[in-house]
Each structure stands twice: as structure tokens, then as C-alpha cells.
Amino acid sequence: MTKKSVDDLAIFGGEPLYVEPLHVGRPNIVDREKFLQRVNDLLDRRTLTNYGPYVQEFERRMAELVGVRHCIAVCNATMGLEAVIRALGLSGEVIAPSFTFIATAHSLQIQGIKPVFCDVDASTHNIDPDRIRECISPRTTGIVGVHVWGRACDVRALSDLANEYGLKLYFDAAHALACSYQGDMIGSFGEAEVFSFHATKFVNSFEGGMIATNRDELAEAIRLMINFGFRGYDNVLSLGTNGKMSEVSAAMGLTNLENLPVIISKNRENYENYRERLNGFSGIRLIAYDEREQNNYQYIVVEIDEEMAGISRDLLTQLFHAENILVRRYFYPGCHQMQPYRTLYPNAGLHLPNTERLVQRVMTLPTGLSIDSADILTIVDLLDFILLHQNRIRKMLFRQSSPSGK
């Protein structure tokens, strides 16, 4: 379906494309039938939480997967990146992007560590190592790395860096499950990384997440915390919380985790199809991924460059949003600029000029299992009919804010 002139469009009363909404990351359900059957069995042997065998399982799996001694699953990823923290001893500052979800900041803040923001590359979008330095204050005790889009830090250069100032390294991996750096998989890198199972993410466990590391004490120390402080029966050996992973979400998490490859494919397929048609747009800049690395491709991001597209992100946001189709600002406006960073720190931005830029120019397009070639056409098709009539909808939409109508 395309619009066929601009009073077609949603936003000026027109039908929209999509009656029901079209999301960037809409819940892959894969398998239904093995997920149920789980399901009844765990039902069956009404063992519903408190480390059971689909958690264990699940754990082994994504130890084999990502290639690390040990694996936890906890509740949600947030939980995973504040028990690290808290296992690792961080204190004071704690070097991270703000180009980043709000969970990386928040779960440092709330522990009472400042974050302290730095700028990212801008071409990799991740956490630039050549500013890291100008961070580092008597009071660093730690640096954060981000795999935004699941493409690896510059694991070498933080680990460098790292070592040369006494601090602790750890990176949040919220993105790049079944990734890979310079042939290693993500998982491995650090004192430990952290893995989101989100509904929104591409493996899913409803809720959850999951840290990995090759550090056994840390590893003993982030299970005690997790589970109470307990080890054993009635016996608690240290001030802990319940991150736990329940058995429901382990069952759907190992359900997704079997048919990796499956929703890998169909990322990368989708991935081809929209490099292929967006190739030749103006000011519209794919953000690609590395073949020579393992890919989970779950994300299609682009670069909105207003001065050479004519039309900035957020007027295109606009636009989709009206046609029912969910298109994504990431990670707009970036942390330093959401309480209570904005008022703890208001010069941040001052430092981040990357940043500022890049939460004004990424969009997200929705990809993922529910999304096929047909609708990557109507998304494409409908890019290019608003680059083309953009002054006449620039008009319009002036006139429908004009008090006169005029």
C-alpha cells in the first residue's frame, strides 16, 4: 500500500498504513507448542522458582553459547548490571556512555555512584576510549562499555586502559547476544558482561537476564547476592535482595534460545532487504554491521542528516507514528539529559558533542519475526514519498498549527 498524494497521509486525516501498530520491537514468539509443553511440565512438578532445572539449564546453555565458565540468570538485566556493580565494590565514579538506555546510569546512581558520562564514536556509536582519560579522576573506580546495535566496544582499548589505571571493567551486552569481537564471542570480555532477555529483545524470557564471567569469587558472590545472601538451607552468609529468575521465564528463554539461528536468519534477512532498498537515499545512512564478526542483526538504524535529507528524524517520527508505524528515537535525548542527570550534572552535554548529535539523528525501523518483505517495502516507499513531497507537507503542517488555517 502507498499514499498517493500527501492528503493521504495520517497525520492530514488519511487512512493509516497500519490498523494495528507496526513496533521496532515487537515480541518474537517461536515455538509455541515446546514452550507450553514446559510450561506443564514445570506446573507438573510445581517447582516454579528457587533455581530449578529450566534455570539451570538455561544458564548451561548460554555458558556454552557465549563460551564463559559461568553464567547467572537474574530477573531482569538491570538487576544483572546492579549486582555487578555492587560484587566488583564500585564506588565513587563510574565512567559510561550516556548514549545508552537509562538502566546503565540508573543502576550506578542508585547504589550512589556517579556516572560519569562520556562521549561515544561517532561512527560506532559506542563509548570512544581517546575520552576516557579525560574522565579519570582520583574517584574512578570503574568503566562501563555499551555494545550498542550488539557491535562490540573497542574491547581492546577499554581493557588498556583499564589496566593502566586500576579500574574495573564491565560492559553491558543488553544488545549483543550471539555477537562477536575480533572472533570471540561477547560474553567473555571484562570482569563480567550483562545480557537482557526483555520482551523486547530479539530471545526473549518474558523478563530477564543474564550475567556472564569467567571470574569464579565473582561469580559465588553475585549468586549469594541474588538469592538473599542464602547458601544453603537457613544458612546466609552476606546482605543480599531475590534477582532470581523464575523457572516460567527460564522456560520461554530456552524455547527462543533453541531457535537462535532461526530468528537470526530472519534479522538478517530483513537487514539485506532494507540496506538494499535504502541504498541511494539521500541523507539516509543505514548503520551497518561487520560481516566478518557473528551478527545478531536486531536492530535497523539509521542516520537522519537533516541538512542533506531536507527533513529532520523528528518530523519523520512524526509522520511514521501517525501511519501506525512505531518507528524508534534511540536513545533520545540521551541520559545525561533525563533526571536526575539533567539537574545533578546540567554541563554534561558540554563534553558530549557525539551524543547531542547522535540522539537528534538515530531512527530504529521495526524489524524482527512479525516483519516481512512486504512491509519493509511499504516502510521504504513511504520514506521516500514523504522526501518527496516534504515542502508541500511542511506547508500543510504549518497551516494545521496556524490559529488562521492560513
Ligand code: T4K
The other form holds:
Amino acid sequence: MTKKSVDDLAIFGGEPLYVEPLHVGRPNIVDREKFLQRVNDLLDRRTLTNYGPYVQEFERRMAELVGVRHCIAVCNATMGLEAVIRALGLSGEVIAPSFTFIATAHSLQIQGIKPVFCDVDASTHNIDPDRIRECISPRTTGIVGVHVWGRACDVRALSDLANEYGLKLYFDAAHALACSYQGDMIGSFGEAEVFSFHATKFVNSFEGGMIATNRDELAEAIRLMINFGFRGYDNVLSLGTNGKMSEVSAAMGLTNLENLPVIISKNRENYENYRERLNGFSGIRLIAYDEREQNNYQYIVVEIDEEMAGISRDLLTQLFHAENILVRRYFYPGCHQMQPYRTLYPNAGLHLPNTERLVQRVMTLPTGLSIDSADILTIVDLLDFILLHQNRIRKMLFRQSSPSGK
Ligand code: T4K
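Output block for the form predicted in complex with this ligand, input the form predicted alone:
Okay, now the whole complex, with that chain kicking things off.
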């Protein structure tokens, strides 16, 4: 630990612990040689997009991994969600969590469908099936579950509810590649599930997404939709858009997918390292992964209990950022507090007590291939130092902010 006194903290003018920022979602880049070889191949072939061989291989490998009949590669997960929503014929209202990345809600609203925000379970962070019924109205056509942090939703309870009310159920599985629910791989549940391969995800294709489904007709409709509705040359069968994944993205995705075990093993090592070191910190709780399931461990998520820890998540974030350790407040402030939802549904927060509480408590910490045990030690030591000296830190911050400097 390099901080000897509170004055050494970067927020008070000390040297930041890191010169280059330490990120939560630094892209994992593995086997550069293999990737570049694939880039050379695709350049030689001059097939850059439009369902080329790498996209086909990527889809095939994903379908094998997930155990579904169809995997459809798309340019990003947001486009994937939009295509699923449209192909399912959803309209009116769809029940969605607010504790998620904004794309879950936007992919509905942009198609004129109201996301009706449902509260999450305080311990799983996932949509709470017990709160779904109160969100159902005559306009409800669907439910979207998000497997937040890769921890599976209560799929069974959600499926039962969807069946009972005749609603379509689909999943935003952006975080959940290579994770399982009761032993079965995520990707095979509901009507469809959508994975993300954004640069910040543990397996990336620069930008990219994959729709997984066992429904033949749905897959067919989505394939048409993401390719302008084309079936062969000069033959457009339906309304569509351009949601295709490029070959270079698929080359990156394939290369990273081949190295999935290496990345997961590093994520797990980091997770266990954090768990060991954070053990015993009052008011700081690292979320647990169910070890009976398959997990990708791509997020290191802590909940800060301000009363117990004595310090708020936001002050901690500020102190870490000053040190160039860019911890994140995912998913602050919650979709319902972002536009256009904040204006459209100003009272949504009244029904979301767990969400409101979580967005004030959650902090995600750096992990991935670029983080090693020395970084984790530095991060946890800094946390320890801050907690120990929090009273003095607050006093100094107060003095800094008061005009007289006293
Ligand atoms: N559903 C859920 C539940 C999601 O979490 C997401 C995406 C989606 C749907 C939509 O998937 P996509 O349509 O994106 O495929 C990031 C990602 O941009 C976003 O994809 C992700 N969720 C979300 C959880 O995190 P931010 O706000 O953290 O900012 P971003 O992308 O700038 O990345 C954070 C840091 O990582 C940067 O400060 C710098 C570093 N970074 C980032 C990129 C892109 C790099 O070092 N290199 C890079 O190339 O959103």
C-alpha cells in the first residue's frame, strides 16, 4: 500500500495510484496471432460481411456451446433485442426491470412499447417474479428478464407467470454467456435470449450480439428482419433492417470464444482473490455466485451498506476515481430515472424500493485479463485505508469545499 497518510490520497493532491486508468471492462484480447490470421484470411477472401464463413462458424459454435437450435449473429445486443421484440409481435406494454443497462428499456420504447418497470429481488438483483402480477395490465404482451451479472433469473417462476397470462417471455442475456440455470445453459430459455459481445464484455467481437432460440419460425423471421427482409437476390419478403454482424467482428468473437476457458479461469481467480481479501470488511458485501451453476465471473460486484461501512458508495467512487481506479456504479440511477422514462413515468420509482436502494449501493470493481493479484491487493488496501481514515477524509473534504478553507 503506497498511501502513508490521508494527504497522500489523490483527491488531496497526492500521486494517483495508477497513471493509466484501471477499468472495470477493459477489453480482453487473446490470441492476437490467430485473430490476425483470420483477418488476413477474410481479406484474401474479400468476404467482409453478409453472412460470411466466420459469421456462420461463430453462430455454429455458439449454438453448440449454448445447446440451442438457432444462434443468429447481430451487430450488437441492442439490435438483437429490438429484432426479438419485433419478431415476437410485442406491443402495448412489456414488463422489465429498471436495474439493468438502458438498452433493455430502450429496445422496447424505441418501438413504441412501454417498459413497465418491475422491482428486483434485493439479493439476486434480478426481476422479482412476486412483483410481476401487480405490473400486468390488459395492454401487457410480454416479460423481459435480465440475467444481471450472469446470475440467472428465476426462469421457472417467470415461465409459469408468462404461461398463466399468455405473455411472451424473452431474456436479455447480455451478461450471461457460459452461465447456467439449474444445470442448463442460459440461451435456451423463453422465446429467445440475447447475448452481447460488446468490447467490455468478457468475450468480445468489438461490437456484436447473438440471438439464441429453439423456435424455428422465430429464427426465420429474425434472419429475414436483420437482412432487410431479403430472401435471395432481388426478393424482399418483409419489412426489415440491417442488423448483420461483419466478418471481422465474427473473427474476433470466434477467437475469443476459443479462449473462453482461459478468460473464465482468470475471472474466477480474480473473483476468489477479491473474496478472500474483502472477507471481514464491515458493510462491504461481495455478491456471491452459485457454485452449483456455471458462471463466467465477469463482474466483481460489491454492495456498500453506508450505515455499516460508515461511508457512502458515491464517496468511495469519488476517492477511487481520483486514484485512476475507475470503479463503476452500474446501473445507477436505474432506467426509470433516465430519459425519456423519468419524464414519461415520473412515479415509477415509488414501486421500485429495492431498485432505488440498490442503485445507491452497488459498485463494480476492475477485473478481466488485464487485472492481476497485485492490482486487487492495491484496490483492497486502498479500500481498507479509506475505511480506516474516513473521518479525517470527510473533514478534509469539508474543509476543501468550504469557501474559507476551514
Ligand atoms: N443489456 C445489458 C444488460 C447490457 O449490460 C448491455 C450492455 C446491453 C443490453 C447492450 O449490449 P450492446 O448493444 O452494447 O451489445 C458498457 C458497455 O458499453 C455496454 O455494452 C454494457 N452493457 C454496459 C454494462 O457497460 P459503459 O457505460 O460502462 O461504458 P463504456 O462502453 O465506455 O466502457 C467502460 C470503460 O471500458 C470505458 O471507460 C473504457 C473501457 N473501454 C471501453 C471500450 C468500449 C476500453 O478500454 N476499450 C473499449 O474499446 O457501458
